Structure formats: structure tokens, C-alpha cells
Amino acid sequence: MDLSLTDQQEMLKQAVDDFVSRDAPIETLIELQQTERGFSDEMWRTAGELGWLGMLIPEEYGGSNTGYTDAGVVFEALGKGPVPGPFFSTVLAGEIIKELGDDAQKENYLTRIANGSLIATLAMAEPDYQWGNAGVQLAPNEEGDDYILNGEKSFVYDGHAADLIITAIRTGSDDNDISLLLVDTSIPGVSARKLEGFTSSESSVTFENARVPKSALLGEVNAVAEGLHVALMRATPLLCAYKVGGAQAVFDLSVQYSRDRVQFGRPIGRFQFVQNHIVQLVIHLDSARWTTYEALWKMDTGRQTEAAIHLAKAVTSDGYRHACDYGHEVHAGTGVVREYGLTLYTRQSRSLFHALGEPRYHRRQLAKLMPTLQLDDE
């Protein structure tokens, strides 16, 4: 198993790194954090123009249909920023539409996702947070050819900026009896507000007598659970890659600070206790990186992927959080100064910890899979 990047992937990584260094320095990201939108529309347009948003979309819909590892390379570089914006939300929405949409829906939405003219996201979790199909309780009323929605979706990433929200609704009594609606955020009765205290654009989306036509169903009623699961599994390693990039940036900041900060006549990096913090940071960074890229590699080579994806998500969520903890141990008081930038990663490591399921959820899914796992030939 060779998880090293190819020459082409190294070039792609360098191109995104150059973009982040030039257009998204820490000072700019701190300023964006204070804005209502939370990200730069110019950076978003650039990502669309460079083809980063359409890397997993078939060529017939304007994408390039490159491998998942290539997309992971881009997301890792964006995570080093950490560049804010609906990058992951829209890619996730694209995976769901790829899996469940009909030809007309794919033509309509995937084409616009690929060129960056459509911001889309998934609304699944609700105020009584429980990740998974069982947590979907928003049940619509039916009036003729329409569904009437009343209720709330919580922790909707980039919901405040989305043009399209793929909304999970309860349409039956079984846990998997859910359906998906393509909700245009411009229709009356749909509103979103950005949740305070987060850096990754979590929003609360409220429906008040929102009338959505049944023609906006994505897939069949009560028959989307399997396709949704497939799409979530495909997208999860990309979120992991974004976190790996963040952990890498925390490592880089911590090492540089340990060289520059002088106490008692020598750089603090020469003190064993500081070295121990950095070693612990590296352990969590490397664990996150290699589990993530193993999952991406397995996806690209057609191997068993589900266990690797659950493992990567559990390890990476924990790893990013712990990397930030050890980064703060190295920096001490300097690390909490907002202008320094370390807190961007720290807050994000907490914000993204539960995204697509917290580590405990993924460990439970991994435990269920263990009796059925077979070793790869290579």
C-alpha cells in the first residue's frame, strides 16, 4: 500500500497552497470570521473557475471526475488556511444528487455546483441532536401536490448562504423511512441564521409553513436511506482531509513558535516538556493523515472502504482536537490571542468534531462491521 502522493498530486497541492498563501492569509481569515457571510465570494468564484468544486462531478455535467485522493489533496490544502466557505457542504450535496437524482436534477444542479454558481448543503440534524436517520423527525403535512414544512434543522453547515438545502424529512415510522427534498431557500417560509461561536458556518434553518412541491423530491419516498449512506461515506474522507490540513497548520505554527520564542536564554523548543507536546501533536497529526489517505486510496482502488472511512472519521475528529490542545500547550498565552490565528483552528476543531457524526458514533459503526471484515489481498 503506497499512500504517497503522485507528482501530479504534489503539483495540485502546491497550487492550492499557493492560492491559500496569496489570497487567504491568517489576517484575512480573521476578518472574514467577523463578517455576516463568513467567507469570501471571490475565493468561492476562484475555486469554481479552477475546477475544485467539480472534481467529483462527471464530465457530462461540467466536472472533471478526478479521483477522491485528488479531491482530498485540495481539501487538505484548504484546511491549512483554514479557508472558510461552503466547499465541503456543496461537494457533499453533489455526491447526494449524483447518487439519488434523476437525469433532469443532475443536469440542473450538478452543472451549477461544478461551476460554483450554486451553493448547496444538507440539512439532517435537528435540535434534539442524534446523528443518523433515526434523528430525523421533521414530518411534513401534505396538501395536494405540495409538502408543508414546519420545524427546525440544526447545525446545517453553510445554511445561511445556501441556495439549495437538501432537507431530510420523516415520511414513515421505521428509522430508515426518510425522504429528501430539494428546498430552494428563496421560497417563503424558509429562513436561516448563523449560529454564534462557530467558525465553520453552522446554521439553524427554520421552516414556517414552507410549501415545497413534491416534484422537488430527490429519489423516491422512503427509499433514499441506502443512497444517502453511500454519498455520506464518499464525502466523509474529504472532511477528514480538511481537518488533516488544519492539524498540519497547527503543527507548523507550533514548531516555528518553539524556535522563535526564547526563555532563559534559549528557544523553548529545546526544553523537553515543549518537545513532548510537539511529539504528541505529531502522533495525532500522523494518525489522522494516514487513516484519511488510506480511506481515500481504498475508494480510488475499489477496495472495501466503509470500515476505513469510519476509522478515519473517528481518528481525525479526535486528532484535530488534540493537535490543537497540544498546540496551545506550546504557545501558552500567545495562543489565545485572536490576531495570532491559532484559535481559528481550535474553534474549528470543536465545530467540526460532530460533523457527519461524532467519533463515538463512527466507532460503534466500525464495531458492527468487524465480524464481516475481510483482509485486502494487498
Second form
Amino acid sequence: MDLSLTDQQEMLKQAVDDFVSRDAPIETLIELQQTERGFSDEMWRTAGELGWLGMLIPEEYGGSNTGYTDAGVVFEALGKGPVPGPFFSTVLAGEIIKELGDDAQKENYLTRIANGSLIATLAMAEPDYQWGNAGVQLAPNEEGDDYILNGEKSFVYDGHAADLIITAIRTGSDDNDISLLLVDTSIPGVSARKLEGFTSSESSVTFENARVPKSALLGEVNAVAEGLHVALMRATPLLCAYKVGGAQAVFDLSVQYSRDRVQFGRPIGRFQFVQNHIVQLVIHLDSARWTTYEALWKMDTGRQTEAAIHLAKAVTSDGYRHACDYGHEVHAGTGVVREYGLTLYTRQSRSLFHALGEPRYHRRQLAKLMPTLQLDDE
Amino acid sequence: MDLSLTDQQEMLKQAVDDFVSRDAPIETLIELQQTERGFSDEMWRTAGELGWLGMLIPEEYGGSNTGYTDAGVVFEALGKGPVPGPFFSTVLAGEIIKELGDDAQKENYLTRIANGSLIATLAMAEPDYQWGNAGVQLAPNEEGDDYILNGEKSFVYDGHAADLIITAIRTGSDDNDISLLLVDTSIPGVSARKLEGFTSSESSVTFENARVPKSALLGEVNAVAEGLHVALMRATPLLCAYKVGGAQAVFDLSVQYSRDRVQFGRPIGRFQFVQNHIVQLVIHLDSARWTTYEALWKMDTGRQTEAAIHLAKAVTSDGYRHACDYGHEVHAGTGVVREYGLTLYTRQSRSLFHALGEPRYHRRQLAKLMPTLQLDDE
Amino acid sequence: MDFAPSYTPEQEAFRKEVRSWLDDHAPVIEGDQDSPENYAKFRQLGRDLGQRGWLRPTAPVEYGGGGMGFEETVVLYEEMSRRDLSIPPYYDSGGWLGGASILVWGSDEQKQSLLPPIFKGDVVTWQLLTGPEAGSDLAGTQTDAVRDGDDYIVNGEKIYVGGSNGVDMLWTLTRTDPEGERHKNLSWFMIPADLPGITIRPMDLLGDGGEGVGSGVKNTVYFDNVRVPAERLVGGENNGWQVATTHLELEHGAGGSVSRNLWFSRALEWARARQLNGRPLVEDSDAQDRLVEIYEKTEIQRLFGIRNFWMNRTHQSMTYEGPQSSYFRKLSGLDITTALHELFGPYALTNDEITDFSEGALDAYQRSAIVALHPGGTADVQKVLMARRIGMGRSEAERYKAGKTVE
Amino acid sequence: MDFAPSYTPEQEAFRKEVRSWLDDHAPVIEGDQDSPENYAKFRQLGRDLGQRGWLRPTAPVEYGGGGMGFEETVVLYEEMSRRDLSIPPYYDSGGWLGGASILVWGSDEQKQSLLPPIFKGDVVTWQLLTGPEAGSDLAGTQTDAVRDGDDYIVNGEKIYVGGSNGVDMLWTLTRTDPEGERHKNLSWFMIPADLPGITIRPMDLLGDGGEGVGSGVKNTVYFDNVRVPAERLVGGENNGWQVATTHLELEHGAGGSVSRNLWFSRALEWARARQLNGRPLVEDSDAQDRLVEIYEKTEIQRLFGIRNFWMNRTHQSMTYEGPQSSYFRKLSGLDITTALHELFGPYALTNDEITDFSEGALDAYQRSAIVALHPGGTADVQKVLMARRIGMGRSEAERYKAGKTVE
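Moving on from the form predicted on its own, kindly provide the form predicted together with the partner chain as a structure.
Entire complex below, previous chain first.
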């Protein structure tokens, strides 16, 4: 038993922290949020150069394959920024290709993901939104060796920036009868628009007579559900780690503000009402942190992970949201001033709340495990 | 619009309050809790004499028929005591008989309920507990003009004290194929034992070759589900009112304790952590109060009541429980000393939590109304 | 008890009058409620109502109010609500609150000169309460007013003020005796917004560019040696805290409301209209559970609002009820946004013109529910008030009695 | 990171030793855990473990402890847990806490005379912290100790003390300088329970007659001119607050734990065994949701416990983690009772011998979760400690550093 980071992980954490304080201070991130793309290509390149995108990719494809916990450490530090960018989307795409791709696809895509030269994402949901395979209704027409796509994918994270969109299509009537296409976004008929609002990087991707060769199939027709599930589950704790980083930053900001802000002649952190907000905040933070790292550890050590991952996702989604709510209670008016920076986190706590399934979805998956769940020590 | 009590209601409230402070002070109630029956026959008689049991019974059967809100005022004041006794059980039985009884049954039973000479209750649930008609599995054998009962009814409030137990029996295979028998507890083969624990007046009632004449049927065979539902719904807000009274008492105790108890040189009510408990408590109290009284008002004025009653029951069950939890946080160790009295309420907040269906049950009923719910002002 | 108003034939006749008047005057609101076009319509409705005294139905007739009784007022509210409108001081909360204080504390001249424009809807007034250093601690304001001949010279800065549609009058609390005893060193002024030395600059708040729907455009107001005529001092020098107490009470929810929080009916309507797996979303058991959560919160809000409305209008003694209602509304707002998010998924966040079925309303609410935690006193301030008024930890002698009711 | 202990071959050999020893010595516990018969079995197990140094595995060998390392200790805990047992100081929390303080603050003579009986399981020690006037405010105790020759004369009253199975030693915090500065006027004594002038009387707490299962039998202890030898003063006169800080830290959860809250596995087992409408209850969707609630709370409890266990045993710098774990356990206990109540309905409340399938455990937990809010510092006290140690509202200079780890 050892809950500390390894030396390697401490170095990784330090590297991301240094990067954030040097290249991505909060003022820069506030400005970035106003831009068209919403993130910095330079930051993205740096991440690629420093190897942060290849940590789950085998060495033969240029990755370092150092494991989930290492990657989690990086994602936590990025989330603490919070550094925006298609980091998670691309790593998730890599996991899917690792699971379902043939050798040529792996060679082609994983190599470029590992070195940061490819931005990729997954497109599942559609305007009639629901998370999961049942929500995939976009059915292609077939013409010779091509699929012709017409329709829309909604709430695609980083769709507007992606070079590659792994697009789920309906190819049969059973919920799980879906297939995946590796769609190069430069082909005619594919366009994306960013969805505005209290979102982070969600886009709507439209297909108008987009012609995709069948050779772009990732995995077999109607036989990808299991591989996709595995990849989604494996990637989930990294998203959780990103949220843990955000919640940690909100905690740090709130504690500092409780010291600096004086009202009624005392720092507000001396008032028990304010203390209560921070007490609840740190419970959410630590619940998110430890459920996430236990899930990562279970993945790295080949243990049963299903319950742990669902738990981590439900707890971190709720936890980040509540952490921000408590942060706002501590900060009152100051917290909603954009230049202060708290709302960068609040926005992500909302935007990532439903990503890969809202808390209710994961609790229902957990619920379904109850008849057969085994505790580790039984 | 007028949210004050009528003069008549103020008098009723005053009468019960006077009775409580004179005959049922907290010390007396703590002693009563230790007794075999758990309540005082003398208090019961007084309630009958003062007409508190006949407020929903038509004048032709000796009642005053003054309406649900009036009865709610009495139940709130009893709950504030908290005066233990088969008040609610008996009034509920009266509602069922009013709804389903023939003239002779009404004459026989309602008259005695109104004057306090009959203790009655309803037995639905069984050892395989669930609330609702599906939980009724006790099936009788028929012998000529009699039913022979063998089996057990569980969690029957006041079953050990009742003269009459309206017993639900299974007489068909559909969930709603149940019938009701007016079982005189003095007949051979009927026995009850009080269920010990953190209960109030729950009993287990055992039938061993108990012979009940078919003339004791209340309503027709397999045709009582609707009438029973109506009676249960009508009675529910009175139980809610009893809980509102309890929550009010816990609030009053907690505020007083916040003034009297000194720690760290100040009354504890000056600490915001303690204030927070009382703030949350009074929100639960007022939520319970106003959902309950609106439901009562809707019943008295012939409005749509279904959503209001389910809401009131869910809110008061949760509210009373939470009110007690917060009360315990305010009182710390003092609150769990039996002679202080707070635990009288805590016990009832638990014992009545699931009575007539736990909060989850009522929220599910409310949920099922969503497709067709009409708001009053639409 | 009676949770619904009951009416005399005269009142029912009044209802007919209101209905018929609204047939002619009620604006048609489409799309974003907060658009400049819709603002102009609401503003016009306010002026039209003001002409009849219906803008401030219970205020005295001599100052431009309606002089109406309790049940008549309810009729008016109900008829507005039936058209998804409300009595429009929502765009003039400064006038609603400031007017209430002037009615209590103003001299006869002040009432005659300041109230009619407010009550008739001719002016828009902003309240200026929060300073950079003094948020919850209102009495700690560092905006100063120094007497100079017939004027006061005002210097300072107030934040989180007003909106984006212009203003005529500003009222604020200033320090007139910096060394004086706390709560006894403040004065309350009603200030024309166009005086030299006043600068108004929009703040950049939660939202994309500060102008986001529902993010609540707010301003910083700077006073740089602003010369305010002494006749604009209301309630006397160093009596400002008393004056403010009158409107703070109202702002803390003591006024109550007979209208519903619309989020339940909106959510219900959308859940009935949208589909999930080929069936209406409202038939999904999880969706129903989320609707019940929202129903519960909004019903309790409504009941607290009715209680306060009735207590206020019938002059019952009120203590903790105002801040309780305000606190509950603030906190349940957050819970409702979460339930809506689980109910409608990512649609809760976007105002995308093409796919969003709520016309931006859901997105706006996710943000405004956070912003709404703070104005009119933070959620914590509401708890402080409740604690004081319930008398937690206070002896009989020192118990604060807030029995005074306000308009 | 590694959430599971990893073991050397020597440690695995030790595991075999423990297993085989337990095969011979582990008691068979049936029915009510708290019955006098079972208490006697647990007590015997404690003595048996004590003989091998396994009762206090990490304490120094010279005082009767095991002198064992971190992973070996975990092996011991795991093997106990596998048999639904835990290392039995739970019946001697007074000895566990008091022993820790004596180890830090006692003189050599005191360590040699006082520790071995505790570490070997020969005595049961109660802690006496709360007084009628001083609950959360421990330092406000009104129990006095006055020096008189070689003794101190102790007078006062302590409440919520001990259990129902007898006691050998009492430790308590007394006032030795009533006029002295707060926190610097207290002294800590280890007192034989049979001294003249000591009276122990059971309290009547939440439950039917005070003896209810799980209601936690507690006593009032009266000191009436009790003559305590000065050699029983630990840590020096007026240094008692420092001594107490050592064990309070442990009591506030800083010790951590590697064992699970058993309520999830119990609830799961019962939900699988019981039927609803002819199917196992665990297949009901509502029942599953309740189980998930319990799972979530108990998993987080477990993770906080593991974290604290690891931090404590490896001497990481701890600040708020102890009281956080304690606060979470207290509050989630209430939530778990509610979920159990919704899951099992009225069975949650009864210990009826015939129908209750939990052998009284559910009923007992509904009550004990309430009682458990308070001992070891109320839930509010845990928040006070967290606030102080996180340094909320405190400058660097005044920030409390609680980096000191304890056994």
C-alpha cells in the first residue's frame, strides 16, 4: 500500500504544473475562452512534444505506454489549469483505435496521436439526445465501396477542431448494431459548428452527402459495441482526473479567498457559514480524487474495474459541479466576474457533467451490477 | 386568500394544547412509552369525549363532520405533544368504513369511533413487506358462511390495542383483487404482539384458525381497491399534520436549547454551524406544514388532491426525519438522553416514515402523474 | 384556511376590466425575453399600467399608485400571470424598493416629487448597494458623501448594478460620518443618473462576453466628486441604515408572490414534446423522477411565496419568513438546474440557434441560477437574518423583533 | 500508487501464522454482537492477542506491543477482517487512546507501569471527556483536581462514559488552575476505577430502557473528593491539553482504517435473500438505487479510511484528513440509515425476535447512527477542526500546523 505518486509521476505532474504556470496562466485561459477555436494550438503542440498524448499508446506506435495512473496525473494537472483543448477527445479516440483498429489503422493513427499531429474525437450522440448506443440513429446509404452519410451528430466534443471523427452509425436494428467510421474531416460534406452557451468545446457535426469509403470502417460492421464499451470505460477515469484537477483548483481558490476577503472586520473564512461551504467542497474533492485514483489503479493492475469506474464518474461529475457551487457561495459576487477565473471551472463542471453519460446513467449501470457484485475482499 | 386558522380552529388547537400541557406533559409521555400499551386509555377517552375522533364522521352517526382542515389542526396539536395513541389508526378506519360500509356497519362502527368507544385499525402489510395491495397475500379458506384465516399481518399500527382490525385479504389473482374483513379482535384465534425496537405502536397480528363470518365483509369481494385508495388518500394528510406538529416541537426545543446551552462562553445559537442546523430544520418544518395544509384545503374545497397528497406525504416524511436529525445535531449528547424528550419525536419520525408508504413510494406515484398532470392555474 | 383568493362581484367585474384592457395592451413576447425589442415592450406596458395606477396597485393614489386592496391586487396579478406576464417592476426593482423606502421615510416634498415618476413607470431607477470592499457587509460601504453648502459631494464606487437598458435615477447608501458608530454613520440618497461625475461601465460577468442571455448584465458605477443636492437626502443624515432596512426587507423576500416558478411547467412541456426511444420523454421513469424533483422545489417555493404574500399584504407580524423564502429560492435554483441538466442532457447548456428547443432559456438559467445566489444578500446573509429573527442563541431581551411589515 | 498492500514472502508466512492461530483462537460470535456472552469472547480474544503482542501490533515490544511494521500490521487487520473480526480495542477505546498519549507524554516509570496491562489486554480503560457543562468545549471542564501532599483531590462529574461491562482504569482531563489561561490550566490523569469516592451510574439514552442494542450504554461518573496519587498525573501539571491533543487526533479519525463499513455488504446480502413480488428484492430497480446510495457512501468512507491509515502509519503530514473522515462517517451514517429504511421498510426499525431477519442489527443502527453523531467530538467540532487546519480565513502566520502524526 502506497498512496503517494511515484517519482516518475511526480516529475510528470511537475512538468504539467510548470507548463501551466509558464504558458497557461489564468489570464491567458480567460482570453482563450473568447477565441473561435477555444484552445491554443501551441499548447496542443507542446503537449504532443512532451509525450502527454502517447502515454496509453504502445511503444511500437511511438507512445510511451506508461499506464493509466500516469496519464491520470497529467490529466489532473491539465484540469487544474484548466487547460482547454482536445486532449481527452484525442486520447479517447486513441483508446478506441487501440481496441478496434487493424494494424494499418493503428500505425496510421496512433502514431500521429502520440506525437500530437492528429486531433481526433468520437461522435456518438445526435439531436434526439441520449447517451449510449441506442442514441445512434444515423444510418448510412451504401454506394459500392462507399457509405454516404447524411445527418447530424450533436454534442461532439472538439468536433470543430478535429482532423478525425470516429463516427458511430446505425447498421442494424438491435441497440448494439452500430458500426464506427474513421471520418477524415477534410472530405467534402463534413462540417462542424461550435455549440454556443454554457458549453466548453461541444460541436454539432453535419454530414451532407459525405462519402466515406468502407475501408474507413473501424472494426467489423455491427461488431464494435463491446470494443467501444471497453475503450470508453478505460478512458473515463482520465476525464474524471481532469475534473479532480478542476475541483482542486476551486478548493485552492476558495481557501485563498477565505483568507483575503474581509467583511464585517474579519476574513470571511472565520465565519462558520463560509467554513461549511469549504468543508463540503473538500469532501466532494477528496471523494472525486480517491474514487478516480482507485479506478486508475485497478485498471493498471488488471483488477475488476467496472463498478469502480461507474462510481468514479458519478462521484466526480457531481463532485465537480458541487465544488463549483460551493466555490461560488464562498466568492459571492466576485466569483461571477469573468476576469477572476472561477467561472472557467464552473463552465467545465457543467460541460463535462454529462460527458460519457450523466451521473444518473452511471448510477444506473452500478445499480444493475448489484445482483452479482463481488466485493474485492470476499 | 386567508392562511390563518378560523376561530373554530383556533379554539380546537387551544383545547388540544391545553389538554397536552395539563394531562400529557413530556415527563408523562416518556413514562408512557415504557408501558405495555404505549399510550394512556384516559387520554384516549378524553379525546373521544371532546369529539376529536368524530370530526370526519357524519352527524347522523354522532360525529361533527367539521372537515379535514379542522381535523388536521387537532392532529397537528396531538403530534406536537407527541401524544401517543391509536388516534390516526382509528380515524383512518372510520374513513374506510365511511367509504365502503353499508348502513348497518356505519351505524355500528362509526358511532363508536365518534365517541371514542372503539379502537380500530387497518392491517394490510405482511411479513414479506411491501406497501400497497400487492403486499396482501393472506388468503382465507371458506367454510360455509365463514372465512377461516391463518397467517400474519405485520407492522399493524396499534394492532395490540385494537378492538377492530380491518383486515385486507387476498381473494383473487390481480393485484387489486383484495377484500376487507371487519375482524373483531375478541374472536378466538386472533392475537397481536407489539413489535419492539425503534418503533412506536407497530404490532404483528397473528390469525390461527380465526373464524370470521362473511357478514363481516366490508364492501364487496374483490371490489374494495378503489374505495380503500380513496379513504387512504383522504386520511393521509392527517398523518402528515401529526408529523408537522412533531417537527414544530423539535424546532421549538432546538431554538430554546440554542439559547440556554452555553459553550465556549456563548449560547450555542450564536455559532453559525448551529444556526445552519436550525435554518435547515425550519425549512423542512415549513415545507411540511404548507404542503400539508394545502392538501387539507384542497380536500375541503373539492379540488384535485392526488398530487398534493402524495407531495405532502413525501415532504412530511422526509421533513420530520430531517428535522429530528438537525435537532440532534443542535442538542448533541443532551438530545439522546431519554429524559430530555427529544427522542420521543425521533422515534415517531422513524416509525411514521414508512407508514402509508415511504417517501419513495409517494414520489413514484407523483412521477406517474407527470404525463397528464394539470397545474391548477392552467 | 383558504389558499385561493375569493372575490366579490365587484372584484370579478374588475377582473373583466383587466382582461379586456390586457386584450388591447398586453405585448406579444417572442424569443429571448431579454432582447432590446422585448424590453421596449415591457417598458411600454409598464407606462400603460402606470397610467391606470396598476403598476403599483397598492401604493397611494396621490403619488400615482392604485390604492387598491388585497384581493383586487391578486386579481391583477392573476390576470397578468395568465398571460405569462407579471407586473413589470422586474425591470425596475430599484424603483420598487426605493419607492417603498421613500414612502416611509421621505418628506412630503420628496414623496410628491420623487414617487409619481416611479409609480407611473416614467423612470427607471437602479439600486446601488454593493461596493468592491463591502458586499454582504453593506454597512461597511466606502462611498462617501460630504456636505458642502446645499449639496453633498459623493465619491466612491458601486458594483453589480442595474442592467443594459439605461437608467434615470440611482439610489445608494453613503458614509456621511466615517468615524461614527457602525449603522449610525450612513445616509441614503436618490440621485439623478445624469449628474456630472457619474460614470457607468458594464461588468464582464458569468457568460461568454458579458452580454450573454440571463448572465445578468451588471455595471460598475463610479462617483467622482458628484454634487448631489441635499434635497435628495431621504430620511435624514446618518439615518440611512434605517431607510435601507425598509427595502432590504422587501428584497429579502418578505413581499412574497402568488406566481409560480415557471421552470416546472416549462420542463413538463418540453418533456412531453421531446422523444426518447420513440416515446415521449415524460414517459421515461428517470425523466419523471427529475420532474418530481423540480415539482417539489417549485411547489414549496410557491407555498412560501403565497405565505409571504398573504402575511405581507394583511400585515401579519413577519420575522424569518422573507429571508427563508429568499434562501430557499436561491439554493433550490441550483438543484433545479441540476435536475434540468439530467433531464435534458447537454441541451441544458446550449443556446445554439438551430438545435436548442428552449430558445436559450435553459442555458441562461444554468448561469443565472449561480449569479442569483448573491444579489439581494448572499444565501449566507439570508441565514444570518433568519438566525437573528428566530432569535437563535439570543435571550428574550436582545431578541430582534422584525414585526414591522412593509409594502 | 498502490491501494492494496503488497507482501514479502516473510509477510505471507506471517499471514499463515495468523490464520492458523485464528483457526484455534477466533471466537464464534452469534446473535447480538453486544451480548454479555459475546463481550466475554471478545475480551478473551483481546487477552490472547495481547499475549502475542498482536493486540497493539505497532506499539513497542518493551511495553507489551508487537513492534510490527506497516505491512505486517495490515496482514493482521486483513486476517481479522476476513473472519468478520477486528483488532479488539473497540471494547477498549479508552486504552487505545489513553495508551497513545502515555506513550508520548508518560515518564519512563509511567510507561512501564501503565502501558503493559493496556497493551496486553489485561485492563479495560474508559475515557472521561464530556462534562455536563462542557461538551464540545472540552477545555471548559469543571472537574477540578487540587494538589494535596502526594495526591490530587478530584471533584466533578463526567457523562457519556464507557459501557456496560465494567472498567479498571479511567483517564480524564481536570482543571488544576481554574483562574489560569484557557488550554493551559488542565491536567491529565490516569485513575484506578476503584478509588474511594468514584461512583458510576448508567445513563438512560436513546432506546427503550437504556440497555437497547446499539443504543450504546453510557454512564455518568461522579468524583467526590477522590484522592488520586500524583504519580498518576501524565505529562505534567497544566499540560493536560497537550496530552489530550494526542489522543483527540486519533479519535478524530486520523488513525484511519483498512476495513469496510459492513452495512453495504449486509444490505446487499439481505436484498439478495429477501423477495419482492416473487423475485429477489435486489432485482428491483428502486432497491438497487438504494443499494447504490449505500455503496457510494461506504466506498468513500473506505477510501478516506485507507488514506488516513496509510498517511498515519507512514507518518505523512496530516491536517484536515482525520476530522474529515470522522465528519463524513457521522453524516453519511444518517444517510445510510435512511436508505436502509427505504430499502427494508419497517424492518429497519424492529428487533422483533420472530420476524426481524437482521437479528436486531437494523434497529440498533437506526439509533446508534444518531448517537454516533456526538462522541469523539460532534459533527460540528469536526468542521471546526477542518476549518482550522485548512487555515480558512487564517494568515500564514497564524495557520495551525497539525503535521504531527500519532500512532
